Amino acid sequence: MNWGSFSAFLHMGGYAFYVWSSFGLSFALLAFELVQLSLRKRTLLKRLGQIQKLNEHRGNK
């Protein structure tokens, strides 16, 4: 498609709501996934640290 102006580009030939809402939803879901992965990694590292401390404590007895 060829748009005559930036405003026409944003309007997307009458489909702007569908186009931009799909982009927005996709971005929001990707951001949510990155946050969830970060939280899972933090939890996993914390648990592994606890296990390591427990194993070190048991090894000293």
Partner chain sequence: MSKINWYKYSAPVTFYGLAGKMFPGFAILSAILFAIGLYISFFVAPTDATQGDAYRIIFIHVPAAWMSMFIYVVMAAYAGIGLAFNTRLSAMMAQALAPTGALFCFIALFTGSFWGKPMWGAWWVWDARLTSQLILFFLYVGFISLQAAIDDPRRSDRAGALIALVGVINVPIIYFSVKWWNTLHQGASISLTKAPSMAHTMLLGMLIMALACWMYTIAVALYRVRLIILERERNSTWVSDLMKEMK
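As the structure is a computational prediction, the values presented were derived from the model and not from experiment. Residue numbers count along the first chain shown, from 1. Each form is matched to the other, and the largest set of C-alpha atoms that superpose within 1.5 Å is called the rigid core. Compared with the form predicted in complex with the partner chain:
- With the core held fixed, the Cα of Leu10 is displaced between these two forms by 2 Å or more.
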Given for the second form:
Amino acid sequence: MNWGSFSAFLHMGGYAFYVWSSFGLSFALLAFELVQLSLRKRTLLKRLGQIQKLNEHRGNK
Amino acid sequence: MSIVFWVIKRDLLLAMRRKSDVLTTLFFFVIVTSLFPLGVGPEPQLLKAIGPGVLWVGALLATMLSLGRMFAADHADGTLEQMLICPESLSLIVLSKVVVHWLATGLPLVLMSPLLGLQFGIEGEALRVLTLSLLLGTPVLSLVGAIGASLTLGLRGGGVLVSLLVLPLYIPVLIFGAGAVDASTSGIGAQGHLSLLGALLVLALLATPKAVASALRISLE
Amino acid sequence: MSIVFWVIKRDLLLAMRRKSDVLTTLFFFVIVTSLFPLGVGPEPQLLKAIGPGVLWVGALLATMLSLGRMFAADHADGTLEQMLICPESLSLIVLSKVVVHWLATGLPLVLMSPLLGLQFGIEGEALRVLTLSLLLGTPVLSLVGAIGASLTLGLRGGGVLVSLLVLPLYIPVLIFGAGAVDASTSGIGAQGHLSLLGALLVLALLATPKAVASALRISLE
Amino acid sequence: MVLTAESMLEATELACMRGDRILFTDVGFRLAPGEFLHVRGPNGSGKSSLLRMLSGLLLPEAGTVTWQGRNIKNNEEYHRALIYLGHLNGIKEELSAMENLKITCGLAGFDVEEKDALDAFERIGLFGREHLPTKVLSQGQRRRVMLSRLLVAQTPLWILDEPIVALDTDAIGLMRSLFELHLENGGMLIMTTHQELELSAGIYKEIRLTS
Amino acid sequence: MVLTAESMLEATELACMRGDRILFTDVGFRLAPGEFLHVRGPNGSGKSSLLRMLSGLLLPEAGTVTWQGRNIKNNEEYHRALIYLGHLNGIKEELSAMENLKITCGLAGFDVEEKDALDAFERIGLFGREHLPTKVLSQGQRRRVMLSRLLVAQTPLWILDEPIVALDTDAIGLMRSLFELHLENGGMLIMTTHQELELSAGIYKEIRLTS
Amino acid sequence: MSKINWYKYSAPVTFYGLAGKMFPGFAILSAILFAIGLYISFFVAPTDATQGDAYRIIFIHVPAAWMSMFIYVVMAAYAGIGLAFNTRLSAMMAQALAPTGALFCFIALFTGSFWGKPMWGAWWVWDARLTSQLILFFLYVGFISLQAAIDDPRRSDRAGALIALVGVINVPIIYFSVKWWNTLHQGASISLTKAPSMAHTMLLGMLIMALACWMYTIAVALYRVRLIILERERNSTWVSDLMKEMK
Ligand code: HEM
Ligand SMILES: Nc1ncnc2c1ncn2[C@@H]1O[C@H](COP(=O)(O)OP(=O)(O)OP(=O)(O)O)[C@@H](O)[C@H]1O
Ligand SMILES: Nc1ncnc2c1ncn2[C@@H]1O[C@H](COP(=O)(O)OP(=O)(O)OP(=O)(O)O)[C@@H](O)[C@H]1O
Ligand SMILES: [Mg+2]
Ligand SMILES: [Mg+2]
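Let's see the other form, the form predicted in complex with the partner chain, since the form predicted on its own is already up.
Okay, now the whole complex, with that chain kicking things off.
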């Protein structure tokens, strides 16, 4: 174990800003990609549902 | 008044739809500034010295290149004809169009400039002054550019003509703008340069819309 | 073979008729390079150091901006369709068009560069190397640029796309080109850089026409 | 030449010169509500030029055009009363039919409801294509987008340069009935076309240009 | 389906998809010398798309097009035998009619004599306008510049997309007789048009697309 | 309608199901590996003698840099196969990989920046490696925006493939030209300080993080390619059957 205390861990030997920004932003970006993908899936399914409805509507006619 | 709303709405919509037009200018700016280190070599000292100049020249060129688009599409597809025969004041339409032009070209440049400044090693106060000078200067570039754009509408090789017409008018803006940063780093203070830029902006706001309106009428004869 | 003749004749005729198109590129080159002293300040030492870089970046930007015109007019008025269904080899047509493009944009830049070099205080051997590097490099820019131009034909905001696509491909040319002058002034000798530029030229001559031909077919689907 | 109460648009002794060629001289007419002026003539005789003159886009070499007795130059009222559709479509390829219509009408000074616009598109046969960018539409469909403006506008004077080019027979039929309705309601129509188009309403007038 | 000796152009089971819309499926025909294929259908039904497919500009979603039994893809011989004129003019606004004609023919692989070109312009009614830049010409005159190519070319297959749009009646008459001559000489013609155009020569065939 | 050659549409259909089955496995694997990798990065690996704790950025920086390069090559390979054999699935795979590749490229760029500031005192220097990474980012953005600008999927696949191939030929040219440019010019003032004798645990940590990134990439690409398939086939019968099932 490298760190004497939790605050030492957070302090990162004086490089807290750089280290945490790097890791934080990186994982935030990965998470953002996942969120964006699931949003895209949701809108796509909605649109497919609409197409479906439209087709049924036409079929009934 | 509603005409202003419609023109702005339409042009913003078009800008959104043709996102890449907006991006062109921004990207061009980024390219110009990033190519320089590749051209002149990587020494930090040299880069820091030429940084503000490069950014300002980049902004100026990017704006100049986007001028062609200000009225050209409307001219080619006949919308401009419709605007001329529309009952509202043409100056107002022109002003709205210029505002959208700045929102779509000038503003992104201003927002991008701190990042590019960092690549040249410009930091702190100098970076702040650089951004501020661009914020004041780019609207002037759009306004003055509109005159050139409207005068050269539909002419063969409008491109070179626009540049020829607006370039002399742009040079004061460039000198005060790039000068502001130098003044601030050399300790003179950028106050004077920035006020002059502000004065140029007010002048341009008052004078150009009418000039552009009459230029448009002449061009569409 | 006669197709080459006709394409070249036609494009040269059009270039003569639209003289201002040719002038635009040249003029842009002149502007970029002349604005820099205004932006970065007048110290001769600084200017001499950045001179080759500025000229090369200027040439690169000028070529990049002219790429849009390479196929756009032919696309808009349907001539390109006719070329695709014409019995002759498309690669040959493409090559002819690129040649004219270079004659109308690259060559004038090369001819102009000694003059602009002098403005930056570049002289003697260095100036000779600069011109030579441009002479070897600008045809590569035209050739490689044709790929970008053909792929983005008729797309929204082709402008930025072309820049995005060709820029990374241009960088080696820029580096070797601007590097040649530095190498010659620093005494290493420009031989190596210039041979590399020559190699790039041969590579581009062999590979690009086919790539452009297929890009055109893709774009006109 | 006394101005009758009814004649709204009046052109006197118009002349047009293009390059070093005189296209026409001494063209004049009066137009009252419910009248239809057909401008005829072979290709290149100056029809489009005349129409542009009447809309104020081209200054006449000689002669004047007046609207309710006032010259049309810088005449706001005239521009409010006019729709001019030329050879150019005046539509943006990137925008959909719906956006195009809303915006052209907005620019002309009146708002269109989404519903009215949809109605118009349905009538003109663009149903289901309202939201496609116009550049993917066929030649005839693009013309229809431009013409849909006539369905929602309430202006008295229409100046149309070959409006029915590229339209199929159904669409031509629709346009014919639209023109008839417009004339019956007291509208005025100035038009060129090389195809035959007989209207059963309105008073027919004709100008023949020769080349 | 046996290939008869005479059928030169043959299309089988063509299908076309645009965006997510199926425009047509299962379109097929054979064309022999002296035959005239009229592609009909309302606006947006896919006529232009079919013609582009037949000229090799658009890959069919399904089906094949053959010329003398060989697929037209990368088929030089076919392209030598073909003239395709679409909605776009394919002419350069800055060049004169004469330059345009010479160059398009040059690109298509044969040279035109100045004299023949002048003859063609005289016949098509552009006399005296040959040396004006085409951009100052009227709408109909521009179409004529494009069509003048048909007067000097010797190719057997013409594919024309609404060729008579914007032409006046004289010019339409001229085009009609030109088409008839072409068919009589054993040429083939594929065409769309919304206007009526009855030809008194050749064998008439028809494809009707629905929307 | 029956005359359309449905055969060439069949591959995406089957792959749609397959990708759905494979996705969870890779996703879970990547989560576990990330956890282990992060544990090693922060708790097992010791503080560096010269760089202090700032060096820990290496555990995200280097894997991201590796990924950005690998993904480009893989993407170009898929695109090339798609162009040569007209297989739509591989074109879709290329399209699905590109955003993730660009993302890693971006991560490498800014983590490098955040490392450079404390180490060199500058956010950015025009070093060969940095510059070529920046250019790689431009290549990604070019590919993505070209595909996004084309509405017609067939054209967008083929145009994208062409530019990806041209790009992949150019990457080595760019790399060497930049390197040469830089070494010719540069004094000894600044150079990329290589970590002294890479410690064992550091290497292990980097490898595990890299593996985690790989799993992440595969999972995300599978997920995205499913969406692309659905989007493109939205009018086909199997999609509407699927939609009925889901109701
Ligand atoms: C924006 C800045 C930076 C960028 C774009 C960048 C880019 C890269 C790239 C592309 C690689 C992979 C190279 C390969 O595997 O051959 C890499 C590896 C590496 N980078 Fe960076 N870097 C940056 C800043 C830094 C800084 C500031 C440091 C340390 C002070 C650093 C240390 C390393 C190390 C140690 C490696 C692994 C070296 C190896 O595997 O050979 N980087 N970087
Ligand atoms: N610079 C010029 N020099 C000579 N003639 C010119 C010039 N500019 C225009 N013209 C002529 O002016 C006429 C333009 O006429 P216009 O477009 O009004 O014709 P139109 O009647 O609308 O024909 P169309 O039915 O073909 O549309 C053409 O005959 C053209 O040749
Ligand atoms: N991306 C797309 N999405 C939906 N529909 C599309 C798309 N692209 C094209 N279309 C449709 O394809 C058709 C194009 O048809 P085409 O141009 O061949 O028609 P046409 O028969 O020549 O019509 P016209 O008589 O008007 O010239 C139009 O109906 C258009 O709406
Ligand atoms: Mg006309
Ligand atoms: Mg059509």
